[in-house]
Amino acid sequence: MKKILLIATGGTIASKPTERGLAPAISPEELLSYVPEIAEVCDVSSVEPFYLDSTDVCAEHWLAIARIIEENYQTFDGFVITHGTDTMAYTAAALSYLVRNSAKPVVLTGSQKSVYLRDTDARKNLADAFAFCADGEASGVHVVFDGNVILGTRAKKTRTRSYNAFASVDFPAIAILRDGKPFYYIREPKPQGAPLFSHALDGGVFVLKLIPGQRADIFDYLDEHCRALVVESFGSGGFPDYGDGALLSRLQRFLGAGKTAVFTTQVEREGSALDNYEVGRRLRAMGRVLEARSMTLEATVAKLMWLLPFAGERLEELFYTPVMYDIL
């Protein structure tokens, strides 16, 4: 039997009602007790590095999960991470960069309702996650949710209540699970050689979601606190002028300080295309202006946080170098 390590981090799947609302309270052992058939699929051990609503999960927790995977990589055949749904896509993207070239699967799952409820998606999602993790063809970082297997760099939460909460954005789900068995649409080649682990993330990334009439003085904060800016622009992408050039001037100053701006779109699917319109093309002459294309926002943010500590002058080159099909 495959040896799988459960890394339990809290979330709705492990929550119970409290006087202050739902909060993580179910131990990993109790979590597994609700799905006894998992014991027929694999041999499970568990760790509990933190137990949080995923709203409180951030870069330090991504690094902690990656460190557990690295420390236990030779002992286990795969890793299942139970996680809250709200920031699961960020964690999945971050782990895709922190744990690269892994021939062993790293599978994230969670649920919209707690495992202790009678009518819940938690038990199926948990069973599916272990079934996929124990499959001999599985490798790399994926989200397993509602029967779908989604690349860690392509997952996005698109519904707040429904069981089909996660979508694979601008890339197919690689497999589905039926009766506890994966059926592959895309068979990923097993990575060769040793896994590559990273140990640092830079939190100096800010996401600016443009609104009509955006004020230029937002850069008073950005200039002081940020090394990289992700701009969620309108449509295909661009940056407004509003007749006075104030926003463009402040962006130029930000870039002139050796910082980076990545332009993406507020539209969920089909990505950015800065060269389509004048408002996008005029950015090209400004300096290190990059384009996320069809990357998810979660992958864009996580990739920048991963690259900033070490990429230096190679940041643009490495940003456009695909990792787990994050950019096409």
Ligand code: ASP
The other form holds:
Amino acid sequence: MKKILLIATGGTIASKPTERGLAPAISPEELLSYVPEIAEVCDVSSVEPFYLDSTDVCAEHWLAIARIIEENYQTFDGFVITHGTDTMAYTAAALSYLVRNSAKPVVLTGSQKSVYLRDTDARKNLADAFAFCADGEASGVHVVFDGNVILGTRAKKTRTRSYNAFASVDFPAIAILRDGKPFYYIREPKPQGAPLFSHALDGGVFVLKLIPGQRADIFDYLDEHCRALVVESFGSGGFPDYGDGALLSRLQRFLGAGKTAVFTTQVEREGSALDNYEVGRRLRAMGRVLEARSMTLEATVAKLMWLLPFAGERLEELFYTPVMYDIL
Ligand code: ASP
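Would you generate the structure of this protein in the form predicted in complex with aspartic acid, following the form predicted alone above?
Time for the whole complex; same chain goes first.
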């Protein structure tokens, strides 16, 4: 039987009502007790590095999870991470960069309702996550949710209540699970050689979601605190002039200080195309202006946090180098 490490981190799946609202309180052992069939497909051990609503999960927690995977990599055949759904897509993207070339599967799952409830999605998601993890074909970082297997770099939470809470954005789901068996749409080649682990992330990334009339003095903050700026702009991508050029000249100054700006779009699907319109193309001459193209916002943010500590002059080249199909 495959040996699988459950890394339980909290989330709705492990939550119970408290006086102050739903909060993680169900231990990994109790979590597993609701899905006895898992013991039929694999041998599970568990750790609980932190127990949080995923609203409170950030880069230090991503590094802690990656460290646990690294330390236990030789002992286990795969890793299941139970996690809150709210920031699961960020954690999945971050782990896709922190744990690369992994021939062993790293599977994130969670649920919209807690495991103790009768009509919960938690039990199926847990059973599916372990079934996929124990399947000999699986490798790398994925989200398993509502019967779909989604690449860690492509997952996005798109519904706050429904059981089909996660979408695979601009890339097909890798597989579906039916009665605990994976059926593959895409067979990813098994990575060869040793896994590669990273140990640092730079939190100096800021996402500026444009609204019509964005004021230029936002750069008073950005100049001081941020090394890479992700601009969620409109449509195919661009940056407004508003007649006085104030925003554009502040962006120019920001880039002149050797910082990076990545343009992405607020539109849900199909990515950016910065050169289509003058409002985008005029940015090209300004400095290190990149575009996210088909990358999700979560993957864009996590990739920058991962690259900033080591990429230096290679940042542009490495940003555009695909990792787990994050950019097409
Ligand atoms: N607030 C919860 C969390 O992200 C929501 C969930 O798990 O579905 O931890």
